[in-house]
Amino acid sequence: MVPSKVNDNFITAVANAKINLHLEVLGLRTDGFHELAMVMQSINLSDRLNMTNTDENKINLKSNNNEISNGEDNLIIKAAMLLRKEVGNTQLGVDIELEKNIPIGAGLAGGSTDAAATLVGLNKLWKLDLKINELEKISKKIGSDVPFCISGGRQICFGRGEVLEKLECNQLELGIILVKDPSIQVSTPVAYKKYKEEYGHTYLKDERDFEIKRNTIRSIDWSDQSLFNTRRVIQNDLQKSVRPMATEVDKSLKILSGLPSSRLVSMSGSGPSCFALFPNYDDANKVLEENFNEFERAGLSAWACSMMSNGVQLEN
C-alpha cells in the first residue's frame, strides 16, 4: 500500500482489480467451504472511491453505475459499518462516491476490492491508526478476497482465499489483455456448485493432503516472470466447469488464444472475464488496438492492463 498525504476531510482510495495466475480447488473444508490454492495478481483496472468526512453518523453511498445497490447489501456499506463497530464508534460518518470501472460479476474481485478500499480509506480519514494486519483481520468478515485486495501485488492465497503468503515480486513487466462479455455475469456459488458436481470425486480428503498440495504450490517460484514463458497453461479449475455452461467464456478464450504474441490465456476467478498474458504492456496495448474491431464484433469489452505491486492506493 502506497502512503500519501491526504486532506483531513477528504480522501480518494484507488481499488485495483485482480486476476488469478493459478486457481486450484483442493477439496471441502470442515466449515463447508472449498479449500483453495491460488496465486492472485493485482492489475491496474481500478475503481475510485471518493470519501468525505461528515459530522452526521450516516454512511452514504452514490455511484456512477445504476446497477449497483447503494444499500446495506453493498460491500462498501458493509465494510464501513463493520469498521465503525470494530472500533466502537458508531457516530462516525462518511459520504462515498464510487466511480465504478471494474465490471460487475466478472471474477475480478470488484466488490471485494471496493470493500478493501473502504477499510483502508476510512482508517486514514477517520484517523483510526489501525495496522494493515488489523485491517486484514477485520476484512475476513466481509469476504474471502478482501484481505488480498488490501495489500495486493502477487500473493499465494490458501484457505478460502484469505490466508495470504506475500511474494517478493519485482518482475511485473507482463502485459495483459482482459476481456468480458458485458451481457453476462457468473455466480461464484453456482460455479463452485457445478465444479463440485463434476469433480467432487477428485477432492482431497483431509488437512494433511491439503498441506502437501500447499507445499507443492510454495515450491514454485511465482515471482519469476520466465515461469510464464515455460508454463503451458494457467490452471483455473473453475474454468473446466464454467466454460461449457457459458459460451461467452469459450468465445473469449478462443479469441485470446488466436492473438499474435499472446503467451497464456485463462479465465479469472469464477469468470466470465478472461485474459491473455503478453511480454509487456506496450505489446498488449498494441495488440488490443490492432484487434479492437474483432473484440467489438464479438460483443466483448476489452482492456490492456499492467500488473501492480500493490492493492489499495490513497490519493488526495
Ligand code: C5P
Contents of the next structure:
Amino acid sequence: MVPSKVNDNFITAVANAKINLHLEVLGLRTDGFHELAMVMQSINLSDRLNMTNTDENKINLKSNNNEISNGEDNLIIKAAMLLRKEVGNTQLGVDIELEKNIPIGAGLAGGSTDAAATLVGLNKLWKLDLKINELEKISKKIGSDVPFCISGGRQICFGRGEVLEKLECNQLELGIILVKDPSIQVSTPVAYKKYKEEYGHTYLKDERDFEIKRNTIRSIDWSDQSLFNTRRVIQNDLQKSVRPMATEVDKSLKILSGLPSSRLVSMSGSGPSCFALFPNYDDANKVLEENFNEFERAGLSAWACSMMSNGVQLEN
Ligand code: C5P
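For the form predicted together with ligand C5P instead of the form predicted on its own, what are the coordinates?
Time for the whole complex; same chain goes first.
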C-alpha cells in the first residue's frame, strides 16, 4: 500500500467552545482575580484554524470575521508569539486562517479556545514536541480558560480557572440548545466587577474555606445523569449580576425555560449566551426546529449542539 502523503507544512486545528455546567465565585485572590469553582464542558460548536508554516519570521492572521482584530490583541497572535518566546526561537513563522464560528464576547471561551488551538497546532507544525502539561503551563499566561480548552471534555476548574481536575464524561448523549443575541457582547472584566460590587461582602476570606468548597464540588458525582434531570437553574453566580444588566440574558433564559422537555437552563460563563440541556441531541435539534420562529422573533441566534470529550483536535 502506498502511504498517503502528509503535508508537514500545513495543519488544521479544530477549537471547541465550552459551556459552564457550574460557575461559583468563591472569593478574591491576592492577584486581583477571582477564586473560582467551575465545571466546564466542551461542545461541538467550533472554530477552525488553518496553519501554514512559512520561512519568514512573521505570524500572520486572516479571518472570515471582520469584527475580530488580526493584530497583537488577538489571543491567536499572543499565543503564537508567546510560544516562540518560550521555546527561544523567534525566527519561527506561520500564516493562520481563522474560520470563526463561535460567537465572540459570548461566554463560550471563543478567544481562549483559539489560543489553545494555536498552541497545540504550532507545537505540531513547528515540531516542538512539548507535552500537554507544558502547553498548559504556557497557556495560563494567555488567559484563565485557555488551559481547559487544550484537553477540554468535562473538567473541574479551580483557581482562576486554570487548575484542572479531569472528570469522566459519560453523558455525551445530552443535547444542548445554545442561544445568543448577536447584537450584544458581555465584557468578562465588567461582569466580575459588577459581581464584586454586589456580592463582594459574601466572599470567603481564606484558603481553608476555599478548600472546603472545592471538596464539595469534588464530592458531587458529575457523571450522575439525574443531576441534569431537574429544571432548576444550575449555579452560575455571574448570572445573578449579568441578568439584570442585560435584558437579552433574561429573555434568553425565559425562552429556554419555556421549551418542552428542556432540563437545566443557565447562562454560560460571563454571558450573554445561555443554554438548555435536553435528553439527547435529536431532542434538542427537534425542539430547535419547532421553535425556530420564536428564537428569530426574539432576535436570538440558536444552535443545537452535542457535548464533546475533547478540546483541540488536529487534522492534517
Ligand atoms: O483570564 P482572563 O483574561 O480570561 O480574564 C479576563 C478578566 O476577567 C480578568 O482581567 C478579570 O477582570 C476577570 N477574571 C476574574 N477572575 C477570574 C477570571 C477572570 O476576575 N478567575
